[in-house]
Every structure is written in structure tokens, then in C-alpha cells.
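The chain that follows stands alone, in the form predicted on its own, written as C-alpha cells.
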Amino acid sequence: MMRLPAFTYRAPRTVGDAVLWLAESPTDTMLVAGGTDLLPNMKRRQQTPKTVIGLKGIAELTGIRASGHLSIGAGTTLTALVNSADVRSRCLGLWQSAAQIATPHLRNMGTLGGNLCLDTRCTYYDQTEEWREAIGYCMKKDGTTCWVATSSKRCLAVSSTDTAPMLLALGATVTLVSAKGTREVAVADLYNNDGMQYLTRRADELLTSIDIPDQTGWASTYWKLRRRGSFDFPVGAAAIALKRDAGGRVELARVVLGAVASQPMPSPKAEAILVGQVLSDDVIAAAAEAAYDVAKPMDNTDFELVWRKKMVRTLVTNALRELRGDDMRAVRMSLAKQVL
């Protein structure tokens, strides 16, 4: 049985207390909400904070508020997100991404903020302490070599968050609070393409809320690749949001890939191909090919990397056909194993 290391646990009731305690020793302190990512990592000694600050008791971090835009507390559970009629009707792609995360039990505990800050993953990293010690550790924790590509100067662990690609496609922003002040950051600027320094959030900052602009006129969808129909992290994903005119011509487009790099990867070329066009088969094929060019999966997760890259075409094609209005329910069921 793997056990947690010793640590001090603090349970603030307000955001103010949380960030003040975090400021005391940000490099030795970590935040926990649902604990579905951090606690297993601590058991494997991937992360060993001296202090853990629990966020579950902070009421102001929860809730979904809908006006013209959507404001979602970072502590809102994934289950609450899936159960929200406002999320489903206004941002179907976000609802789809949340509904495909893990299992109902884990969605009951996991939070939106936690999924946004999810640790990057790798075959050589997500192992027990003894396993990692046997190979001399890896660059991400205690070692100096990236075993995925031994000549690489940076860690190639993969981004495995489902909601981040979709929120990026929706043009969302996040609020980060510290003892020094508050700042608003676009989800597009929250990530680095580096398996170790994958977040631009500072160690002394707490992600408190997510704001999604008014989605009137927009349609969105999320397609995910994984081995099983539940539990598994994505090994490929396509998050797409389109705004079209009355004639079906694309006015604005956002195409973002998940789980093919250390951060969610937009495809500006695919977006440019779509803008000004109707979603014909040829346009969809060209956009899917452009997205395929952006995907750079590595041999650090489930399935062969060459096949994962090829599947990007399929994911983007399916997503665009669904947004066009094609009946994709049978294809959805065969891939996702659930009605979405």
C-alpha cells in the first residue's frame, strides 16, 4: 500500500487566508481541492509538499453564475459542471469535455480549477518511487534525462487536461489571486509547452474563477481519444468553437488540440482555412490536415504515437461534421462509449 508522506494540513475559510498562508512558503506549499491528482502524486513521491492547503471549505470558490457570460468558481466540482443546464445550453463543448473526465466518483471530487492545473503525465513519470528509482528517475522529478527523448533539453510530459483545450477554444479567462494582488489571464496564456513548467501561474497564486464570454452565435464541441469509455486520460483531443453567419459561413473559428504536447495546442492554420468558408467536405478535410501538422505526440502515453497523430485528423473531422449538423451519434458512441 502506498502511503502519503508527512505534511502539515491547513484549511482556510476564505481566499484571503488561503493566499496569505500560501505566501508564507510558496515553494514548499501546494493547494488541494478534490485531491484526485495531487494525493496520488504524493503517494508516488512525485510531489512532496511540506504544507498542503485545503480549499474545500472556501465557499466563494464554488458556483456557476450566468448572465451574458458564464463565471464558474474554480472549486466547482466537475459533477456540478455536468449537471448545469446553463453550461450545457451555452457551452456544449465544455459540458462534453467535463462529462468525459474520469468516472462519476472522481468527478464528484475533482474540480474545474484542479483539471485546469492538472499535472502533465508521462509513462516514465507516473510510476511508483521504486520504479522511477530503478531507471535513474527522469528530468521531471529527481533526474536529468527525459527518457522519452534522451537528447531533449526539456521535459516532454503531456498535457492531459480535458477542459483546458475547450476553455481555450471558448476564449475563456481565469482569475489568479495572490497576497500581492489579482490578475486576469487568458486560458491561452496559462500554459507553457514544457512538461515541468507547464503553468504560467506563479507558486504563490490561487486560481479562483473561470470566465467564459457570451457565446451567443457560437457553437462548440469536444472529441476525445482514449482506450476505454471512462476513467482514462485523453491521448488525443479536438476542441472546436465556431461562429457562423445566417448562411452557414464561418466568421470566427478556434481549433485547439489536447494531449498532443505539453500544453493545449491551437492550430491557427486550421482556423484560417475555416474562416470565410462553409463547412464543405473539402474545407473540413483541409482544416483537419492543418491540425494534423500541429500535433506532436510523443511516445509517453497510451497507444502508438504515429496512430495518435493520425487520429487528430479523425477527431477534427468528426468535430467539424458535428458542428455542420451531421448526425454523429453513432460515431460518438463508438468512440466515447457514452451519449454526448
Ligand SMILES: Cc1cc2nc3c(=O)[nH]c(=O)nc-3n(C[C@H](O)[C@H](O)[C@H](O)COP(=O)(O)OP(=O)(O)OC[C@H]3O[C@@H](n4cnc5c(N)ncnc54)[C@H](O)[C@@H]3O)c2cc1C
Given for the second form:
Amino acid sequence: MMRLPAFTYRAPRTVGDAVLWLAESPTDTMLVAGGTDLLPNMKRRQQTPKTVIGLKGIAELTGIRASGHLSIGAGTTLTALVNSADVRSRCLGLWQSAAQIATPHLRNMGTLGGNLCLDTRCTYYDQTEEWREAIGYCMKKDGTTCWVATSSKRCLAVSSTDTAPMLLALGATVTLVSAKGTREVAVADLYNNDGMQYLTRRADELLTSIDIPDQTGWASTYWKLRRRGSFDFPVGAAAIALKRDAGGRVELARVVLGAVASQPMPSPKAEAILVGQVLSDDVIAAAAEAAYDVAKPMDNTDFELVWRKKMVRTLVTNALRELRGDDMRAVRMSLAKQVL
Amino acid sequence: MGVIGRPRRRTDGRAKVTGQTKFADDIMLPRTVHCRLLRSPHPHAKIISIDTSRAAAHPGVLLVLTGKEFPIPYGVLPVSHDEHALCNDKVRHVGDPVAAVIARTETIAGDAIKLIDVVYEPLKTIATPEESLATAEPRIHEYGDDGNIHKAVAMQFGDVDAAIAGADHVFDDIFFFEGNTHLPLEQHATVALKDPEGKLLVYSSTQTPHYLHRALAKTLSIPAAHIRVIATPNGGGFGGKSDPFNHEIVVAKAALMLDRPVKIALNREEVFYCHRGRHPVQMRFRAGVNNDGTFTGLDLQTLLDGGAYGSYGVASTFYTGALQTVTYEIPTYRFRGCRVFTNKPACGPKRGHGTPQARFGQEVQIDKIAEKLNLDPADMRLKIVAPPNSLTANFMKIGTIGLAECVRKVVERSDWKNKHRKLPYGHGVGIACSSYLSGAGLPINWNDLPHSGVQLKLDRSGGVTAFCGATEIGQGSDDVLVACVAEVLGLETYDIRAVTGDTDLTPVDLGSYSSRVTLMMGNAAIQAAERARELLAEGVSAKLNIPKDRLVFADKRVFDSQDPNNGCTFQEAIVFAEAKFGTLGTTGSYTPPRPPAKYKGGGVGPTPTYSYTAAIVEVEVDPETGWLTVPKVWIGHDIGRALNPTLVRGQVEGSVYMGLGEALMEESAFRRLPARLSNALVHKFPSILEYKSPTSLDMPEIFTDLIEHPDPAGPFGAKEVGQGPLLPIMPAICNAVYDAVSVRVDEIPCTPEKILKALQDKAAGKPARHGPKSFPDIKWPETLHVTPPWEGGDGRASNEPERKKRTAEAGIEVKAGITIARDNA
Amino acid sequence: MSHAFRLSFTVNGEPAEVLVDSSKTLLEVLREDLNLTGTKHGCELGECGACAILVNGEPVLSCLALAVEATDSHVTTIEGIGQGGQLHPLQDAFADLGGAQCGYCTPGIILTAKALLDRTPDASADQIKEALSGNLCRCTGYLQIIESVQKAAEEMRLRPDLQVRGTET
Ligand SMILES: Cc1cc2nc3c(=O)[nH]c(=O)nc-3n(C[C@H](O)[C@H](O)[C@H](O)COP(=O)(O)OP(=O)(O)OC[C@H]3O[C@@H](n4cnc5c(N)ncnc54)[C@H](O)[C@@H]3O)c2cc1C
Ligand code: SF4
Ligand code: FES
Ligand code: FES
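Please give the corresponding structure for the form predicted in complex with the ligand, as opposed to the form predicted on its own shown earlier.
After this comes the whole thing, all chains and molecules, with the earlier chain placed first.
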């Protein structure tokens, strides 16, 4: 049986305690929310914190508050998110992205905060210690070379969170709290395109909440690529939010790709193509082409990278067609294997 | 009839739904200590030295073992005893075990293996069959046919070259079937201890306690009679738990040394290293076919990537060529097969053992033939179905064959005639057929002993206990055992206790592999039960003065058929018989008929009776992306007789499931790092997450039809069902993809990437096909010439080399340098 | 580093107290400390669903649940869903209809299905498939599993007393 390494466990009841304890030794302390990312990583010895701070007991981290905007506690489970009528009616894309994460059990455990901070993934890295020893380890953990591209100076592990690209497209911000203070960061600024330093969050910071601005006038959708109807992490995704006028002309657009880089990847070009246009087939094709150019999948996930890159075009096209009002249910079913 | 044919709760159902079934890792004994294995990080290396002193000194460590303690090799086939419980001189794949630590806890053992210092000298690694063929040195093993060729065989039945040359058309097709693995949900586990008498007792998740028993006796040099192996119910096997495994031998040895229970529970990655999964196979089919779709001859070559050990590989090699002729009429036939060693975990028997790969090639080729000849592929198959009660060109004896009916059934239910070549672009249907053995006709360890034995104990309390060495791996063998006995004795299954898979208590059954249990154990059970019925009848007849031949056993009573009120309870019948004969017990055994194939290699393929299956699959392909979905599957299976239809349907659907996994997503992929930087050759993703296996959301609708024509060879007419229905799924899917978008994927798995590549090639004016382009050149050994039965052949080869010894798998040659297991049973 | 702590919680309706290490998962505690070996494991990494149990009525993966975080919770395992000497309707249906072949995925699946039916007594086939999509089964192809759940749901609708019984919340 795969077992956890030894660690000290601490369970604060308040955010204040949590950040104080985190500040004691931020580099070898980690937070655990649902544990569905951290604990497998610890069992495989990819992450080996000396101290683990459990967030489950902090009541103020959970809950969804809806006024004009939507404020979601970082400790809210994905199931709670999926069950929230507010989330579904106001930002369908977020609901779709959360509903496609992992499995029902993992969504019962996993949290939105954990999903945003999810470790980047790579088939050279998400392996047991013994396996990684057999390849001489890699740059992200215990080694020096990146096996995905041996000349690469940085780790190319993949951002595999389903909600981050969608939250980015929704213009969401997160609140980061540390013993030193509180700051608000746009989800767009939460990430670096670096498989190791993928978060701009400092090690002493706790992500407490996610705020989504008023979505009036916006429509959003999320299309995910994975092999099976459940379990699998995204290996490509399109998260799109559009604001359109009464005539269907796009006023504002956000097009973000998931799982094709070490961070959620916006495509400003695709956005520019969309703005000012109605969603004609040509406009959709041009936007999909622009998004395609941004995608930089590597050979470190399921499926072949060339095909994955091509699929970005399809995902963006499908997403835009769905937003246009095309009946995409059959296509959706064939890809997602569930009604979304 | 009371029990047989009725959908029923399985006898072990309650235990399974309450969590009371004790799998190996559920055995928690006082004083248990735990074992972890140190595994090689190198794909191929000499072991220069092992220093265990730091590990031995680690607090909580009780014992450290290395290859020194295991000098005697073992293996499941007597011709390939090429494994050591811990590697002796070299390691052959990443994950090969080199040392073991037994400690107070699993965690301590895990920490301590990291303190073992091993010095390796890396050797050149071999990753593919092509490399293997091209690399005579270094040899992965010091035995085998040549260099890194483990086994190469060639045999011919009739003048196949002339027959192909004389045909209206010649088809020459190359296929590739990637390896995959069983992925049983239960990870292998073993608990070994000294029993109170001081004898070795081993509980293990094994499908083959008998082979483990033999391997333990040999490697530990203890008389088999002083070893007890108990096969715990397997949490899925599918062939992956049919070899004796290194970890089993290691903990047995440790338990003897420590006189404490020693447990090992493998983690998922280690299960991938046990492997014994589907061989990757390259195939070339040359077929001579006349305008009407009939075959004049078939010339088949296969190349199997065996991985690092022999396992069942010699048999697997023969199996790639054994069953072509039992499905369709093929008057002349040549088969050449070659298995090579590579530095990857050993391949072996997975559901369908060696036959699904070649079945895939043959069924896709037939689809191509039908298209070329403008025949309906279902009709073409109906035309060439092998005849019942016949001998094939390669001397396989066919009994009943319900294949035509299977084909007709699925054609009708799927509305095939209105779908095939008629659905809109992107939608398609495909058909494929298959056949499979109901148990191998010859034993692995050549002898004249029964393949299955059943013992019955009848107690004056009215209780009946059935003992058999067969192993419950989920397929329902315990249920078959009690059902057969219950049926004969007029009881309910609840009235009979099954004791199975225990080498101390139960007579030998060779194990739960080769789809042999229902037929062989079933027949043995019927024999034992009939003998018991005879004794009871004598007792009742004498006591109640009813002529024996008028006695009926039904409804837990024994009574006069002419006066049903005149009789006694089943329990009274036992009392009468026990009073007359003394303590009651009977035995039954089953030995398959001697097969007519006498040539070398003819021992692989014969069976008491073949099962047959036909499947039609409907697919949807997105031509833009190659994305493939399978909404519906129709499957007809010639089961002979469904003993418990609920379980039979479960086996069919489970086979379809596994076939879909293989067709669409499952693959044992390996990674080699850039040679200038690293020697690594690793399994790409030894995890349940990345080794893709369909979920409940990935399943199509399945329409199952059971074709029931009782076969005289089977118990109550039953044939196998555990493996055959898997085989047609993979080719049916590729055939359906062709029907949908007119491109061929001549390779398994059939992934969207491959479909899209083929579509792009097609658009670019290239062949509309994705698949291997060539079949490697292999130096084949001299071909055995066997005259087909209709040309007066006697089942022997005209140029048969003299046999050195009668050994396993009927005449597989004994090679120098390998220890041969004498049958000491 | 790690330290032992006293875990007190309710297991199958009865109070349980064990001294466990803080790095233990609920899976390890249930199987190894409480001998409730009905809870299985196929990966210990959240990738198979064999270890599913109910915590406060919700299906979770015991292999990824820290035992220390189960303090004061109500845990239900396969050993705890029968009532008054009777099998739960799900157990009967799985045993009768081929829902369990090797039986290794079965405890996790039955518990997951129980949580579904407790909340959605009239769950559709699609809802059942969705709810069970985190439980791999390598034997059955799921069809007989789904039929078993449907059969049990029918049974439970006929016997409403069973709907809530055995639920630990
Ligand atoms: C088999 C499997 C399949 C999966 N499939 C998917 C998938 O399809 N899509 C997907 O997106 N994810 C998937 N996941 C990953 C995971 O389940 C989810 O991302 C989940 O949302 C993670 O949340 P958690 O609370 O469990 O995270 P945890 O494991 O508790 O934490 C994850 C990381 O975030 C940090 N963290 C957690 N909370 C905070 C906080 N409040 N502030 C700062 N840092 C914090 C932790 O320190 C840790 O580094 C899968 C996991 C598994 C095991
Ligand atoms: S991308 Fe490179 S450095 Fe990063 S985890 Fe993968 S192999 Fe390691
Ligand atoms: S053991 Fe596989 S999910 Fe927990
Ligand atoms: S019954 Fe064997 S895994 Fe489901």
C-alpha cells in the first residue's frame, strides 16, 4: 500500500492561526484542503512537507456568497460548487468546468482553492520515487534535466486545473492572506508559465476566497479534452466568456486555454478577432486559429501533442458555436460523456 | 432441472456484497511482519555487488534477502524456468526485484530497502522486437532459440504456396496489436507463515495455486506435500495472476526463516512490473481467396515482443497461430511465429491468451477481402464458417459450432443490412467473429493425470461439501461447482459448501486460466455427484424398496418417479447410504480427450470444445478530429448451455468491456530517454490513472444473445464464456471505423490520433490507412510439414525432428541451459 | 515528526477510539486498526474508487482522507449498511443480479450507490452512471451494476423504511 511519509499535522480553526503557523516555516510547510492533489503527491514523494496545515476546520473558508458578484470560499468543495444554483445560473462555464473535474468522490473532497493551486503535472513527474529514480529524476524534483525537452531551461509541466482557465476568463480575482497582510490578485496574475514556480502565491500565503465579478451580459462555456468520461485531468481545454450586445456583436471576449502550457493561456489575438464581430463561421474559424497558435502542448500528458494542439482549434470552435446558440449537445456528449 | 439454466444469486454473492470475502491483503494475522522488494532502476544490468548491512541494521528490520538465497530458478512452463525470486546475476527490466526487506511495518521495510547498496554494470538495452532481432549480444537470457530470440516456430499444413498462387485474389496485410495489461482492481498480495505443525502455509492472490505449489516446492527444496497453498479469492485476474511470482516465493522463504507471518502487498506500479499481459504482436497475413470469398490458403507470420522472461510465452507464440482455422474453413495453412526477449516486464497470458492479436488481423483482413470482392462481410463469414464435427488443416478437432447462428443473430438484432455501407458519413458498423478454447487440451506439465478433480463429502447432517482446486477469480467458479453438484443431487446451491483453491484440502485443478474451469471442473463435479447419487440411490432403494432406476433426486428429496410421495428427504438418503456403505465420499475427475494433432506445437490449440462469438459494433467518428465513440454493441455467444445466465451475461459484458478498453485506449507503452543522456527504459505510466480503463460513462449499450446448443463435451452442454467474447470487439471496431470514414486503422489501440492521421493521408492522396508498413525479416527455422487430414495426414509432421523428451505443451523442445521441471505430481 | 493522536469518531453507528499516527489515512485505520477489511484499495492515489466509504453520508476516498480529519465524523463502511440482520437492498440486488463478480470494487460501489439513492431515490440510469463514474470495475462492464442499483432503488421505494436507515449523518 502506498503510504504517506511522516509529517506534523496542525489544524487551525481560523485564517489568522493558519497564516501565523504557515509563517513559522513557509518553505517546508504545506496547506492541505481536500488533499486530493497533495496526498497522492506526498505518497509518491513528489512533495514532502515537514508540516501540513489542514484547512478543513476553518469555517470561514467555505461557502458561496452571491450578491452582485460571486464570492466563493477557497475551502468550498467542488461538489458544493456544482450543486450551487447561483454558480450554474450566473457562470455556466465555471459550473461546467467544476462538473468535469476528476470524479464525484474527488469532487466531494477537493476544493476550489486546491484546484487553483493544483500542482502542475507531467508524466515524468507524477510517478513514484522509484520510477523517478529509474529516469534519474527531473528538474522539477530531485534532478536537473527536463526530459520533455532536454535543452529546456525551465520545467514544462502542465497546468491541469479545470477551473483556473475558466475563472481567468470570468475575470475573477483571488484573495491571498499572509501574516504580513492581504492582497487581491487577478487570477490572470496568479500564474507563471513555469512548471515549478507556477504560482505567484508566496509560500506564506493562504488563498482565502475567489471573487467573480457580476456576469450580467456575459455568457461563458468550458470545453475540456480528456480521454474518458471521468477521472482524467484535462489535456486541453477552452474557457471562453463573451459579452455581447443585443445584436449578438461581441463587446468583450476572453479566450483562455487550459492544459497546453504551464499556466492557463489567454489568447489575446483570438479575443481581438472576436471583439466587434458577430459569431459567423469565419470569425469563429479565425479565432480558433489564433487560439491554436498559442497552444504549446508538450509530450508529457495523455494523447499525442500534435493532435492535442489540433484539438484546441476544435474546442474553441465548439465553445464559440455553443455560445452562438448552435445545438452542440451531441458533440458535447460525445466528448464529455455527460450532460453539461 | 432445478438449478442449471436459472438466473440465480451466485453462491459467493453474499460474501462479496458484505465485504466478507477475504482477499489476500485482508488476512491480518497476529505477529505479521511486512515485506518490501528493492527493484531494479535499470532495464538491463549486471549486479556487481549488493551490500545489505545498512538495511539490516535499520531499527525494525528483521531480515534482508538477496538473490543468493534463491539459487533455484522457476517459471510456469517447464521449458522456461528462467526466473529467480530475487535476481541473481543480472536484472532484465526496470522493476526486477533484487533484494527484500522484512520489517515490523511496511513503512520501515520501505525505508530500509533504500539503504541497500547495489552496484550495477549497465548493459545494452533492448526495447523493441526489431532491436532484439538485430542484437544477438548481449543476450537477455542464456537460453532460447538464437541470440535474443526466445522461440521461433514454423509449420505448414498442405501446399499453401500453390494454393495461394492459384487463388483468384491474394491479400497481403500487415497489422500491429500493442501490448496491454490486465489491471485487476486487486493488487497482488501474499501472506506466508509456518502453520502450527511447522509446515509452510501460503495465502496468495493467485489463479493457479497448483503452479505456485510446484514453484515453491522447487525453489525452496521442500516436498510439495509439506506446503499448503491457499488461493484467496482474486479481486480480478484476467490471466495476470497465473504465473508463480517472485514475491510469493520471497515471503514464503522469509516466513520459514522467521517463523512469523510475512505479508507482501504490491502497490499498483509493482503490479505493472508483474505484468504477464498481452504481447505486442506484429502480424503479416497472406491469404489466397477466390471470388466467392472462400479461402484457398493462409500464410501467417507473427512476431511477439515477449519482455524479459519466458512466462507462458512459448504457448503464447503458438496461440497466435492456433485458432485461425477453427473459425473459418482454411484448407491450407502455414504459420510461423517468433517471440523475442526485450528489457521490459514479461508478457504472458491475458484474457484470450495470444489469440486476440491474430484474431484482430484476420477479422480486419476479412473485412478488406469482403469489400474488395463486393461481398457483405457478414454473409462472407457465414459462407466460410468452419464445419461442425470436423478436423481442421492443422488437426484441431471442432465439435459443435454455433457461429453461424451467432452471426445471424447479431445481424438481425443490429439491423446490419440497413446499416452497413448505408449509414451517413461518420457513422459505421463493423462485424467480427472469434472462437476460443474451453480449456487447453494438454496440461503444462506433461503427464497423464486429470486436469481437474472434485471430491464430495456427504455428511449425515445432510450437508454436502464439494472440494476442488479451482480458484474463484470473479468468474463464478465456486458457483459452477456447487450448481453442478446441486443439479445432480436435486439440491439448491445453498445446500452445498464449496471448498476451493487449497492444495491441502482440495484435489488438484490446474487453475483458473485458459477458460478451462467450467468445462473441466464442471465435468469432474458431475462425475463425483453422479457417483454420490448412485450410492444414495442404493441406500434408499434398499431401505424403501424402490427400484433404483425409478428414483428421482429433486427438491431436496429422493423419491419414486411413479409415486412421488414415496421417498425420503435428502438427509435421510444420506443416512440410509451411510448405514449401508460407511462414511460417504466420492471423487470425480476430468481429463480432456487426446488431441489428434501429433506434430510439434500441435499441443497448443486443442480443447474439448470451442466457443464461438460474433459481434457487431456501431461507431461514430468525427472526421475533423478522429474522435471515436461506440454507442452500441451487439454480441452473440455460442455458450453451449448457460449454467447461470446471470453470470454468463456478466462474462460476456465484462469481455466486451475489456475488449473496448483494448480497442480504444489501453496500452502498455514504454519510454526510452535520449541515449546520449540516459540508459532509461521505463513503463510510461504504471498507474491506474494513466493506464486508461473505461469508466461507467464510457460504456456503450450492449445487447447480448446467448446461443444455446448443448455441446456433448461440456457439463450440461456448457462451453466457455470468460474470454471468447472479448476477441471480436477490437477488429469489429476497426471495421466499423472503416465503414464510418473509409480509412483503415490496422493497429490496436485505435485512437483518434491514428484515425485522424489516416484521414489526413487519405486527403493527401496517400493510402487511407494507419498501421505498420512492413513486417520484419525473420530467419525462420525449418518448416514442419504436416499433411492435412483430407490429404491423408495422420497429424504428424513428415519432417519432425526426433523428440528429445516429452515435455510441456506437447513437444516443445527442451533447450540446453535450462532446468527442466520433472513432473513430480 | 509525526505523532500519535487519539482519533474518536463513529463507525457504522458505534463509537470508535483508536490511537493512530497523524500520517495515517482513514483507509489504513479502518483496515489495519479496526480490522474493517471490507474497504478495499486498488491504487491508494485516488485513481480507482475501491476505497470509497461514506463520511457523514457522502462518498469519499478513504485512501486520500487523513484519519486525523475524521475526528467526530460518522463513517459508514460496507460492514455497516445491513440493518436488523438483513442485507441492504443494494447488497441483495448486487448479489442477485451479477453486480459483483470478483467483488473487489463492490464495497466502494455499493456505498456510493447508497449515498445516491439516499438523496435521489428515483435516480435515472444516467444519474447512476454519473454517480458511479469514480468507481472503476474491471470485471462487469458496469451494466449489471447499474441494473442492480436500479433494482435496489425499486425495492427501496417499495419499502420506504429502508431509505434512511443505515445512513450515518
Ligand atoms: C484521479 C484524480 C483525478 C483528478 N482529475 C482532475 C481534473 O480532471 N481536473 C482538475 O482540475 N483536477 C483534478 N484532480 C486534482 C484535484 O482533485 C483537484 O484539483 C482538487 O480541486 C484539488 O483540491 P484539494 O482541495 O483536494 O487540493 P489539496 O490537495 O488539498 O491541495 C492542492 C494544492 O493546493 C494547495 N492549497 C490548497 N488549498 C489552498 C489554499 N486555500 N491556499 C493556498 N494553497 C492551497 C495545497 O497546498 C496543495 O499544494 C484529480 C485528482 C485525482 C487524484
Ligand atoms: S516538464 Fe520536465 S522538469 Fe517539468 S516535470 Fe516534466 S520532465 Fe520534469
Ligand atoms: S484506493 Fe484507489 S481510489 Fe483509493
Ligand atoms: S467486480 Fe471485479 S472489479 Fe468490479
